[in-house]
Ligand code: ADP
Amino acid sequence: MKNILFVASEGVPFIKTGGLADVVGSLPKCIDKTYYDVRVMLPKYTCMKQEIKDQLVYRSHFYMDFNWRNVYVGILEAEYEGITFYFIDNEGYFGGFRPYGDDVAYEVEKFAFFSKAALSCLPLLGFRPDLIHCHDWQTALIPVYLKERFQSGDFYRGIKTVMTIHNLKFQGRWIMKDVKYITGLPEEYFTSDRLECYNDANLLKGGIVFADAVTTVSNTYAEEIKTEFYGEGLDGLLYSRSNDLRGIINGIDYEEFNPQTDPYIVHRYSADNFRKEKIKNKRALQEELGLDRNDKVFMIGIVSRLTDQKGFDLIAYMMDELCQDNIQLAVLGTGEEQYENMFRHFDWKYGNKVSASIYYSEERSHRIYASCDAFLMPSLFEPCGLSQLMALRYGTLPIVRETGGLKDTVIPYNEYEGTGTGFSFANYNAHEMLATIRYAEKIYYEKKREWNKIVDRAMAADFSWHVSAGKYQEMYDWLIGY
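Using the sequence just given, produce the structure of the chain by itself, in the form predicted on its own.
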């Protein structure tokens, strides 16, 4: 039996702000329990829901030397769906109304504390991991600390580390002298081949340098981040670690996202009967959103953070022209003010064919996945992307730009070979996006039987966590030796 410890800044069902939490909550359950004992460590945020905090059981506490002080570290524990979760408690660092703040210096200090505490508490848990799987910059100091000060005792010697990058844009960069002071790491750790990065200290860089292996969340993104455009200043380092860098696509929870059992959708359906049953969801959504009731209209869904990364400048540029077509557009999400207002404007201008819900609702997101004919994701970059996987699961065909995980998960329709699970375009170009949407419209309106065959293939694709878990297990075996 091999012991694996996941360490992350969030994980469902305890705390969630984004896709990282879904990975940390879902992946451990799917790893084969006959060979691996997988446990998870998270911060104990005071903003967690009270009913969740009530499930936590006190294990132990100690005082740790950190930032030139003796700091309290509490350890709590909970079990959820057969997985043991540990929580690091310190209200000074994990208090507040949300898990993350805007003060970068404080965030760096907070997660440096978390990384050191995660390692320091292990002997008290009676659980020695063979491998620690670190997620994003918030845990990137773990491989650094492990090499720097936790090698003297037998307990820590030989523990392997994996650093998973969920989004390279976020790196934990701050002023070098402050980070030296906070972390207590010696001077030689702040050189250009370690934590120094363009005269700042960069926590994620430290994790990438010191981890035994580096992963990211799709094969294409693993290649892209070795280039200047996608590399966010770390492309040279990632290129140098090519042999230890791999992409493993995220999965989605096939129980939660299941059109046959989904409690949020009006009419349940399956791959066998979607031709008759899926349309009932479209009718219900048109009524719910105040759009024209029309079975035949081509309905496009968007569920997203409304940010530049997601390609909304392309959509803004083409929106008036797109609205001349026989389409409907259902938008759900919040984000940058310019895009929120852009969608509100088009909702006002074309109220019978554009609906903008500028908030987030889990229930409505499921109804959009289940009701629309197509799902639009023209991202500038997309490490993995989960929305296109959910759309495929519900037989709603993705229209995506060929980047990162979108390229790896959506096979573009080829009318000559009769293959494909969606539609895609290569260049980050508004006209190319519109041409691809119109090509999808053409197939939908003129070749409905072909369209339904694409839906068949989309719904047959398997992006469940069990597939991803198998790839992670291969990597764990390669690192630990079996």
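If the one shown is the form predicted on its own, what is the structure of the form predicted in complex with ligand ADP?
Left out here are the partners and the other molecules; the chain alone remains.
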């Protein structure tokens, strides 16, 4: 049996702000339990739902040297769908209304604490991982601390690490002298071949340098981040680690996202009966959102963090023109104020066509995936993207820009060959996006039988974890030894 510990800053069903939580919640369940004991470690945030916090059981606590103080570290535990989850507790660091705050210095301190505590608590758990799988910059100090101090002790010697990059944009970058002080790492760790990056300290860089292997969440993104445009200043380093860097595409939880059993949608359907049944969800959603009730209108969905990454400047630029078409748009998202207000404005201006839900709702997200005809995701960059996979699963055809995981998961419709599962465009250009949406509209309105065949193919595509979990297992074996 090989012991694997996932350490991450969010995970379904305990706490979620984006796709990272979906991955951390669903991948461990799909790793072969006969050979691997996978457990997950998360922070215990005060902002978790009360019913979730009520399920956590106190396990132990200790005091840890950190930031020149002696700091409390509590450990709680829960079992969910056969997986053991551990939670690191410190109300000072993990208090507040949201998991992440805006004060970068404090975020760096908080997750340096989390990373050190994650390593320090292991002997108390009676679980010695053969490999620690770290996710994003919040856990990137784990490989660093492991090499710098922990690995001199017998318990820790030989533990391997994997660093998975879910989003290179966020790196945990801060003034070097503060990071030295907070982490207590020695001077020689802050050189340009280690944590130093453009005169700052960079936690993710440390993780990439010190981890035994580095992965990201699609093949295309693994290539893109070796170039200047997508590399966010780390392209040189990633290029030099090409041999240890691989892309493994994300899957989604096929039980949670299943149009045949989904408890959040009004009418369940399958790949066999969507032609008749899916429409009932559209009617219900039009009613729920106060849109015109019209079976025939082309309905586009968006469920997203409202940030530049997702291509909202293209949408903002084209909204008025798009709203002249015979379409409806159902938006669910939160994020940057400019985009929240933009959608509120168009909801007000075209109330019977555009609906903007500016908040977070699991239930409504499922109804949008199930009810719309198409799903729009014109990202500037997209490490993998899970929303388009959810849309495919519900037979809602993605309209995407060909970048990162969007390129690897959506096959563009080819009317001559009768292939494809969605629609896509290459350049980050608002006119190209609009032309692609209009092409989709044309197929929908004029060639409905063709449209339904694309839906057949979309629903037949398999983005469960099956294949990718196997790739992670191969990597674990290769690192730990057979």
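We call the rigid core the largest set of C-alpha positions that still match within 1.5 Å between the two forms. All values reported here derive from a predicted model rather than from experimental measurement. Positions refer to the first chain, counted from 1.
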### Message
Please determine whether the C-alpha atom of residue 210 is displaced by 2 Å or more between these two forms following superposition on the rigid core.
### Response
no
### Query
Quick one: once the rigid core is lined up, does residue 47 have its C-alpha move by 2 Å or more between these two forms?
yes
### Query
So with the core overlaid, does the Cα of residue 35 end up 2 Å or more away between these two forms?
no
